[in-house]
Every structure is written in C-alpha cells, then in structure tokens.
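First comes one chain, alone, set out as structure tokens in the form predicted on its own.
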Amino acid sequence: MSEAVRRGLLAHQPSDLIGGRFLALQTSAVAGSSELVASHDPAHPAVEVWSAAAEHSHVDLAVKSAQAAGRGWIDAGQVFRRAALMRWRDLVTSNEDRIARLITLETGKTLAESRLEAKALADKVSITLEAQSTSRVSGFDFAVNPTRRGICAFRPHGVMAVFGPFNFPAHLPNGHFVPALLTGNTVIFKPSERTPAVGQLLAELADLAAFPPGVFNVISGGPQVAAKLSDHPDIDGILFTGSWITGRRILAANLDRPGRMIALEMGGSNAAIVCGDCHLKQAVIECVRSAFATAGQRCSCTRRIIVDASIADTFIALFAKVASTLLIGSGDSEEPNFMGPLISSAARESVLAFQSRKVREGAVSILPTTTLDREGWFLTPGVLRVQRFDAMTDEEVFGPLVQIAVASDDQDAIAQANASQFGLAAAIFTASEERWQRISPHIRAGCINWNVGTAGASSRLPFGGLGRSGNNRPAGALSLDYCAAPIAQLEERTDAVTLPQGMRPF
C-alpha cells in the first residue's frame, strides 16, 4: 500500500481518472506499453508515496473521452460551468489540510508553504469568475451599417492537455485548467512524474465535484506518456509549466501544427539589481527569501544578484550571514523551518556539480552549499561571487545556490541583469522612485518588482516571461486569454441585399 493511501490522503490505489471512472494502474511496468512512475518523500527517501506503471493506452482513452464530452460541456453554457467550478472551489477549500499534507509528503516543502499553495486553489477559482477576468473573453459588437452588425465572439479550443510541475503540483496546473474549463474546453491533466499522488488527489476531488464524465481527466506517466500526449493529433492545446528543455521538445513536436494553442511557462535565471541607495535590510531579506524559497526550486527564484560596487562588500557579507542562519528540515516538522529538501538525489547532485564547475571556472565560494548529515535530499544555502554575468554562459540552476556579481553603475547593472537567455522575473532595490522608473523599462523580463524579491506573484497580475522563460502566453490574470479563441462574425438581420456592380439581377 502506498504511503499516500495508508495515511488516508488518497481514497484510491494508484489510478487514472478517464471518462468519470477510476482505472487502476498496475504495480509493475510492461515493456512497450507502460513505464514505472514512483514518488518518494524527499525528507525520508525510503518512504514510497505513490508507485504504479503508467499505461500508455490511457492517453488515447483520455483524448477520446475528452472529445466526446466537449460538445455537451460547451452547450451546457457558462452558468452551468461556473456552478461546477464553484463546487470545485468548495471541495478544495474543505480539503485544504489534506491537500497541503500530501504536497509536503511528496515534495518536501514546509507545511506552511504547502498550506498557502492549497489555499491558492480556491482563490484562483474566485479570481477567474470575477467580471474583471471574464470580461477579457466576453466579446463585443458594433453596427457595421443600419442592418449589419460586427461581432467578436470567443470559443474554446477543444481538448486541452495540461502538464503540471513538481514544485507547485496543485496550484500551477489548477491555474491552467480552471480557466480552460470555464471557457468550455475539456481537460487532460498529466501531473509531474515526481508528484503523481497530488495529481491523483486532484482527480479524486474533481470526481466529487461531479464534473460531467470526460470533462476533466487525469493520467499519470513519465516522459513517454508526456510525449504521446503532447504529440497526439486530436489535442487542441497544450498548457505547460516546467523546464525550458521540456518546453522546447513540445515546440519541436508541434512545428507542423501552427493552429494548436501552446502556452509555455518555463524556467528563469532571475536577476535582482541592488542599487547603492537601497534600503539595505529590506534588500538583504527579500533577496535571501527569493533565492532560497522552496529550497531554490521555484522558476521565479533569484539566481543572480547584481550589487552596486559602493555597497558590494557590506551587502554580500550580510546576505551570506542571513542565508547561513536559515532553518532547514523536514516539511512536517514542528520546527519553523524555512526550507525543506530538494525533490530528488539527482536534483541535489546537479546543484553540487554546478557549484564545483563554477568554482573551477573562477567563482569564489562565499558560502558553499553542502549536504546535511541526515537522511533526505537536503542542501544548505550557497553563495558564489562571480566576476560578471554573461548571456553565453548563463544557465538555470534549480536549487539553493545564488551567484553575485558587482556592477560599476546602473548601466552596467542593466547589462548584467539582461545577460541571460531567460526572462521571467527581476527585482530592483532602490529607495529612489526616479531610479526605479529609469531602470525598469530596460529590464527584459515578464515580471519586474520594485523593492520586492523575484519569488512570489499575485494571481491578479499576469505571470509569464520572455525568451526561454515563455512564449508570450502569460498565465495568472491573463490565463483566460489563451483558453479561448476570438472569432469574427458579420451578421445581416434583413434580406436587403445590395446588388454588386457587374452582377445581373435574377
């Protein structure tokens, strides 16, 4: 029995939800038709949270089920769909503690952070249903002439595949499929292979919300299932949150499908500019928080800090001191831990390897990231001082390791902040509003904050990036925009047709 079931966090043994039915998965993989997927508690790796053989044939079943449900879901109308989403909101609200505990068990995040994520599910529904959101896809009309009207209407794309990440396994996919369902799409959700239990919990709650069969489907799997789903000819849209590497594969697989909606939210090598006139305490605390939140496993975490030469030594010393005091431990511990472990052994080794390579290349380790002498995939916060940032050598490291460089002036700081192929988030720390207004227009990022760290966002604002961070399909407040297609209509209400020049009457 999986740990998630044993603790009462899941009601079913490992299963997929297809067409309103739970289809049990096998415990061992069969070559060619399935792949083994297993998740473990990152703080206690011997604890198996969820394990099953993902079934490749379920992709076709889920697509057919979603297609079959599509017309009825559209014809039911938005009032009906709103009511279904309000039931979803009520269920995730009443199950917040259950959701949070499973997130912590499967990702290692602190329970406090998991509770914030669980609460965000209902908040997303409320924000999506507000008139401020729905007005973006409500259409408009005007008089072309006394008898003819021009109308802009919005239609759903059809069957939408939603790919979820491991770091926010409930909140981020919820941010995709709630607006998709409201606008009349049907959904196939594939959770990250690192967090299949949370994905199944969302399926179980969706079943209780009584969405019509086939409207919301959940299938678990690894890269093979993901590839089969993203390349399926009957998928009308892909809503993805994850790494640049996987996002690129999705784009490559869909080069011959220009009409397929693809919304990508990918990684970030996010920069914070710390000016000489900043509020030093605020800049240090916000940069530490944003660099090491979720053990550095957020796409919006601060990866690079550019500090003005006039305060560089002071800032770097304070930053390293505060980082060294962060409490690290199991997410469900009674201690007020700041961060838990990384998601896996491979993730931890990747961060350590990055640090070693940077040191060999000349970086100075101000505060080395190290493993802890305990079970689990823990790392301490790490700080590297580098000569300067360069786009040709920039890469995202997904863990608690931040690099700091010094800037000679504001123009140098802007240049180094933009020295990246990513463009998700940035922060500027200065006490001067004039300086903020002067620097911010030249930063290439989709989310730019003043005296607020890069990690964290408001669901009432768009969330997305440029370059390798996204494809100009921001989520958050604008998620409805990529869930419905604008349709132009001309309507003539009379039979007063005008005979064109050169046409004979009949």
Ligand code: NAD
Contents of the next structure:
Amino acid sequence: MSEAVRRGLLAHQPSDLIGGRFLALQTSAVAGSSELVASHDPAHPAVEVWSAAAEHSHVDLAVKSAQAAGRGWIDAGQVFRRAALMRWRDLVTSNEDRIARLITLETGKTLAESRLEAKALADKVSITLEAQSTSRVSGFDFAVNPTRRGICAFRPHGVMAVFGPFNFPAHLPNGHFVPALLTGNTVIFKPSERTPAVGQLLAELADLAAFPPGVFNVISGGPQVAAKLSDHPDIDGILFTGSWITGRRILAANLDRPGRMIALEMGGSNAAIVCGDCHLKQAVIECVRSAFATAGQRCSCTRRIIVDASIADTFIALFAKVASTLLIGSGDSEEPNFMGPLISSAARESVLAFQSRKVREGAVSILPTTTLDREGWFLTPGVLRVQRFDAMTDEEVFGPLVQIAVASDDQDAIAQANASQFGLAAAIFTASEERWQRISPHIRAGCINWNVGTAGASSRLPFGGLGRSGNNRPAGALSLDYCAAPIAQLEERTDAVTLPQGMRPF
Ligand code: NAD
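Now that we've seen the form predicted on its own, could you pull up the form predicted in complex with nicotinamide-adenine-dinucleotide (NAD)?
Complete assembly follows, chain above in first position.
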C-alpha cells in the first residue's frame, strides 16, 4: 500500500483522473508503454511515498476527454464556472492540513512552509475571482458608427496542459489551472514526477469539487509522458513552471506551432545588491533568508550577492555566521527548523559538484556546504566568495549555496547583477530611496525588491522574469492574460447595409 494512503493522506491507490474517473495505475512498468514514477520522503529516503507505472496511453485519453468536455464548459458560462471554482476553494481550505502534510512528506519542506503553500491555493481562487483580475479579460465595446458596433471579446484557448515543478507542487500548478478553468479552458495537469502524490491529492479534491467530467484531468508521469503531452497535436496551450532546460525542450518541440499558447515560468540566478549605506542587520537577515529558504530550492532564492567594497568584510563575516547557525532538520519535526533536506540524492550531488568545480576555478569557500551525518538528503548552507560574476558561466544552482562578489561602486554592482542569462528576481539593500530609484531601472529582472530579499512574492503582483526565466507571460496577478485570447468582432444592424462604390443596385 502506498505510504500516502497508509497515512490517510490519499484516498485512492496510485491512479490518474481522466474524464471524471480514476484509472488505477500498474505497479511495474513495461518498456515503451509506461514509465516508473516513484517519490520518497527526502528526510527518510527509505520511505517510498508513492510509486506506479505511468501509462503513456493516458495522454491520448486525457486529451480526448479534455477536448470533449470543452464545448459544454464554455457554454456553461462564467457563473457556472465560478461556482465550481468556489467549491474547489472550499475543498482546498477544508483540506489545508492534509495538503500541507503531504507536501512536507514528499518534498521535505518544513511544515510551516507547507502550510503557507496550502493556504495559498484558496487565496489564488479568491484573487482570480475578484473584479480587478477578471476585468483584464472582460473585453470592451464601442460604436464604430450609428449602426455598427466593435467588440473585443476574450475566448479560451481550449485544452491546456499544465506542468508543475516539485518545489511548490500544489500552489504553482493551481496558479495556472484556476485562471485557465475560469476562462473556459479544460485542463490536463501533469505533476512533477518527484511529487506525484501531491498531484493525485489535487485530483481527488477536484473530483470532490465535481467539475464536469473531462474538465480537469490529472495524469502522472516522468519525462516521457511529459514530452508526449507537450508535443501532442491536439492541445492548445502549455502552462509550464520548471527549469530553463525543460522550458527550452518545450519551445523546441513546438517550433512549428506558433499559435499555441506557451507560458513559461522558469529558473533564476537572482542577485542581491548590498550597498555601503544599507541597514546591515536587515540586509543580512533578508539575504540569508532568501538564499536558504526551502534549502535553496525556490526559483526566487538569492544565488548571487554583490556587496559594496566598503562593507564587504563585515557583511560576509556576519552573513556566514548567521547562515552557519540555521536550524536544519525534518520538515515535520517539533523543532522550529529553518530548512529541511533537498528533494533527491541527485540534487544534493549536483550542488556539491558545483561547489567543488567553483573552488577548483579559484572561488574561496567561506562556509562549505556539506552533508549531515544522518539519514536524509540534507545539506548545510554554503557560501562561496568569487572574483566577479560573469554571464557566460552563470547557471542556476538549485540548493543552499550562495556566491558573493565585491563591487567597487554602484555601476559595477549593476553590471555584475545583470551578468546572467536569467532575469527573475533581484533585491537592492540601501537606506537611500534616491539610490534605489537610481539603480532599480537598470536591473534586468521581472521582480525587483527594495530592502526585501528576492524570495517571496505577493500573489497580487505579476510574477515572472526575463531571458531564460520566462517568455513575458508572467503568472501571479496577470495569469488570466495568458489563459484567454482577444477576439475582434464587428456587429452590424440586420437591415443596415450600404452599397459599395462600383456595385450595381439589385
Ligand atoms: P523540471 O523542469 O525538472 O520539471 C518541471 C516539470 O516539467 C515536471 O512536471 C516535469 O515532468 C516536466 N517535464 C519534463 N520534461 C518535459 C517536457 N518535455 N515537456 C513538458 N514538461 C516536461 O523542474 P523542477 O526540477 O521540478 O523544478 C525546479 C525548477 O523550476 C527550477 O529551475 C526552478 O527555478 C523552477 N521554478 C520556477 C518557478 C517560477 O515561477 N519561475 C517557480 C518554481 C520553480
């Protein structure tokens, strides 16, 4: 029996939700027609949370059922769809504790963090249903002349494939499918292969919310199922949150489909600029929090710090001291842990390999990230001091390792902050509003904070980035924009027609 079922966190054995029915998955994979997907508790890797053979054939089934449900879902109208989403909001609210516990079991995040994520699901529905949000896709009309009206209407794209990352396995896919459903699209959600149990819990709650069959489908799978779905000829859009490397694959698979809506929310190599006049304690707390939140596994984590030469030694010493005292442990422990383990052994190895490579290339290890002498994929916070940041060698390191470089002045700080192929989040720490106003317009990022670390965002603001971080379809408050397409309509009174020049009366 799956651990998630044994603990009462899931009602069904591993299965996909397609066309309003749960289809049970086999336990062993057959090459070419299925792939094994399994998740483990990162704090106790011997505990297998969920395991099944994901069915390739479920991709076609899900697409067909989402297509078949599309017309009825559009015709049902917005009032009906709002009511369904309000049932969804009630269910995710009444199941908040269960959602949070399963997130912690499958990702290793602290329960406090998982509770915030679980609460964000209902908040997203509320914000999406507000007039301020819906007005973005409610259109407008005007009189072209006394008999003719011009109308801008918005239409759903059709069948939307939603792909989620492991680090926010409930909140981020929810951030895509709530606006998609409200605007009349039908959805096929493919959760991360590292968090299939959370994906299935969302399927079970969607079933209780009684969306019409086929409107909301959930299929498990790894890279093979994902590739089959994102390359499927009969889907109309892809709403993706994940890494640049996967986002690139999606773009490559869809080069011949310019009309397909593709919204990409990808990674970051986020910079914090720490100016000489900053409030030191504030800068240290916010930079440490943002570098190591969720064990460095947030897209918005601070990866690079650029500190002014005048305070560099003091800042780096204090930063490393605070980082070295963070409490680390199981997400569900009674201790007030700051961070839990990484998602997998491979994730941990890649952070350690990056650290070794950087040191070989000349970086100074101020605080080495190391494994803990206990079970679980834990890593301690790490700090590297590098000479300068360089866009050619920049990459996203998804773990608790931050790099620090020194800037000679504000211009140098701006140049180093922008020395990245990514452009998701940035932070500027200075006591001077004039300095913040002077520096911020020159920072290439989609989310830029003053005296607030890069990690953390408001759902009432757009969330997205530039370069390899996104393709200008920000999520958050603007997510309705990519879920509906504007259509231009001209409407003429039935009897109002003028004979064009050169046409004979008849
Ligand atoms: P990932 O790219 O490995 O996987 C994300 C999803 O893509 C998974 O569901 C995976 O199965 C799916 N996938 C795999 N191959 C695919 C294909 N060919 N077509 C379509 N989907 C495919 O990402 P991850 O490791 O789960 O998450 C971490 C990454 O996500 C980091 O890079 C992080 O910065 C980024 N992220 C970005 C945001 C944001 O809002 N910008 C938020 C969270 C995480």
